[in-house]
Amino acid sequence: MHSFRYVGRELFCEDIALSDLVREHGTPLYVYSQATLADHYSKLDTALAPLDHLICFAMKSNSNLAVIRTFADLGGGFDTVSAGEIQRVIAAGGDPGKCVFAGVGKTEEEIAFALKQGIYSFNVESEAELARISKVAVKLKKIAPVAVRVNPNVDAHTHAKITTGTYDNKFGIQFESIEAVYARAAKLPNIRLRGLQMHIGSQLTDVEPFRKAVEKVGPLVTKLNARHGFDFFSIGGGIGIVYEDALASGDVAWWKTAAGRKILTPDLYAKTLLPLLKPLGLKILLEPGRFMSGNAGALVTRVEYIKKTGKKNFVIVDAAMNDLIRPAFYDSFHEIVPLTKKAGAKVSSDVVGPVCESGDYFAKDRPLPKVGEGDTLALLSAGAYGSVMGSNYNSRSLPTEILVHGKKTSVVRRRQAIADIWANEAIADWQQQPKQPISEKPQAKVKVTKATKAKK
């Protein structure tokens, strides 16, 4: 479930009307539930726990700092993919010992970084990577914590740019010679095989490919365990949820119902795996991002203008690609409501955003409430790959984010000014130097505000 809803005509988020939080802090506008992560986390967690198990939230699903402690606060791990996810987990102050670090380039750099904070282990992509993690130890006299991760050519039936369990993708090492790199790294001086690792891909909506994946891997853990003496095995993430129909979803009822809609709950989850997983007796580990993010987040943007061609009606908003690049990029599909409800027949539009590329979209042909220049919408299911994929595309800012629990509220990133975009560029120093540079006026302070409540 989680806490966006229409309460009368309003759409909030927990106990705070979504109009309230425009009119203090404009548009585009992220807006996160702190209700909605805590929930998403106690669920998966309650469902596993006849296991020992650790929940590593992906970051590169959504890395403010404000989401990392909430996570750190109800005492889940890390998924890391840089040295700067690292630190940020210190930032937040997260346990960098409960972090596993993965992805498939790091450097010597990264790797001495997080063998100096005591992470808990690499998730390691290659040989060649085995050497590299081998040679930075040595250097630094550190034992390195490692899990091989294997690619059990499992096909997840999702998008192409989020599988990740084939031998066309670039991730791991091919299950057949895992056994034989496993022998060749315990011969490596400096690292420790603490475990192994698999994950075959984003957005599974079936338990399917799960079972499977685990049912293949399972045996090969035992074996490497009574070779190596892993400490934990771990089965990724990839938990799918609701993108359609996702204000729905928030009703706890049709949470209880879902089997028949398309969304694989913790508890279906837990009751497929808990038994190919307990015989083990190892630590699982899971690396789950969007599902505990994604429906935890809305996109708040105003429509600019109306725009009728002879074929299209195009909303024109003023987020665009750059605050949300999931449409562009995935050709995804994110739920858009009103922030009023609006009565009447719907319109087929095309929402669309001011940057200068024709992939600038969010929705194509879709029905939609009639609505005008000032209208305020939402972009559901957000969460997840939004914000934290922003960019500064067509020099724009990066937008406000705001943290709601309950009847509070805050600003947990700051607008970014727009001479900031620039801030580390320079004029050449042959060039002339302009007379005037460009002011600004100085953001607001991070402030925690009360907005309206909940009407009954």
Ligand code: LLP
Contents of the next structure:
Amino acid sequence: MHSFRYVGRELFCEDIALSDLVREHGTPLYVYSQATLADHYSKLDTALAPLDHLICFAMKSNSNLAVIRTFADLGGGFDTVSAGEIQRVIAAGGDPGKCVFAGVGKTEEEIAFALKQGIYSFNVESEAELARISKVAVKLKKIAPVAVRVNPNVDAHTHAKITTGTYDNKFGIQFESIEAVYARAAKLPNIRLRGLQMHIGSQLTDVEPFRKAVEKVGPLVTKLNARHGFDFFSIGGGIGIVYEDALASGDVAWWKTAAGRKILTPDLYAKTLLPLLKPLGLKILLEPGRFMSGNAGALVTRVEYIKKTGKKNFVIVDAAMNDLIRPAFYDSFHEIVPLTKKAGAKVSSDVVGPVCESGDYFAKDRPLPKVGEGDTLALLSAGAYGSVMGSNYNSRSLPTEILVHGKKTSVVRRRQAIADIWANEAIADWQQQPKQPISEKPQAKVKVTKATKAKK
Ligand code: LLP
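Having gone through the form predicted on its own, I am curious about the other one (the form predicted together with the ligand); can you provide its structure?
All chains and molecules follow, beginning with the one already shown.
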């Protein structure tokens, strides 16, 4: 389920009308539902109950401290990809001992930091990295817990930019080489071979690639476990979510779209994989990101202008590709709905941002209710790979983020002040300093337009 739904004509997140949040905080605005985050965690947790398991939230999908804290409070761990992400877990009050550390380019400093924090395991992507981890561990007189990432060469049938489990990708070590790599790694000082890891791709809506990969890798895990004495097997993340019909699916059942199309559910995932995983007798780690945070977030934006050309009806909004890059980068679909329901026929519209790029769009030729200046819209399923992929392109400040919990709301990220965008920049020493340095920081103000006032 997810907690975005209409109550009367107004779109709510849990018990809060999004229009009220706009009046208070302006736009663009990210809104997250704590109930949805918790619901998705517990659905997966319950489905996997027959196994000893740890759900490590892939925080690359959403690393807001309050989101991290939500999962930490539920007992979850974290899949991290930088020292920065491990520091975020600590800053949010989470346990670094429940963090796995992945990524193909870990620096010596990052490895040292992770070792000092006592992370659960490094997910290692190459032999060169194994050697480096061993060297740093020796220097620090620590034992490094390690799992090698196996590339099972299974096609995940997903978008080319988010598939990772074939030999065309930079990730992991090829299946055929793994045994030899473990044999060599076992001889490295200060390395503890704690498990094996795999991940085949993201936004998988079919269970078959998961089944194929676990079926292929399972026997390898058994063999390596007998030799090296493992604690765990990590099957990665990748469970897909509903993007189309996201709103209707929240009302019915989040895994079943209004059109009745079923996608991967935690139950189907568990039912398919449990018989393959249980006999391994190991702790099973998962690294879901999108599944946990995707449907839990919306990006709220305001219509600035309507521009009609002979061919198109452009709805120009105040959010842009710097706030949510997924449509521009992956051609991905996000459902767009008005905060206040509109009657009347739909109009084919292009929803675009103000950034100077043709790629700065959220929807093309989309039938949308007729909207005008000052109306507000929500882009749904924006909780994963939304804010985290944001940038200051076009010197646009990063938006406010709100966490909703029942009737409660909390600002979990303040809107970035404009001057903070260049806070780390300077005029070069040999250049003349501006005569009148900016004395006041131009703050991004909360905008209250006539249109939003009228709605009160
Ligand atoms: N584990 C590993 C090793 C990963 O590389 C990823 C995602 C995950 C777990 C989490 O995958 P998830 O459960 O979220 O599918 N920016 C793209 C997605 C990039 C995914 C990168 N790796 C998007 O917006 O669709």
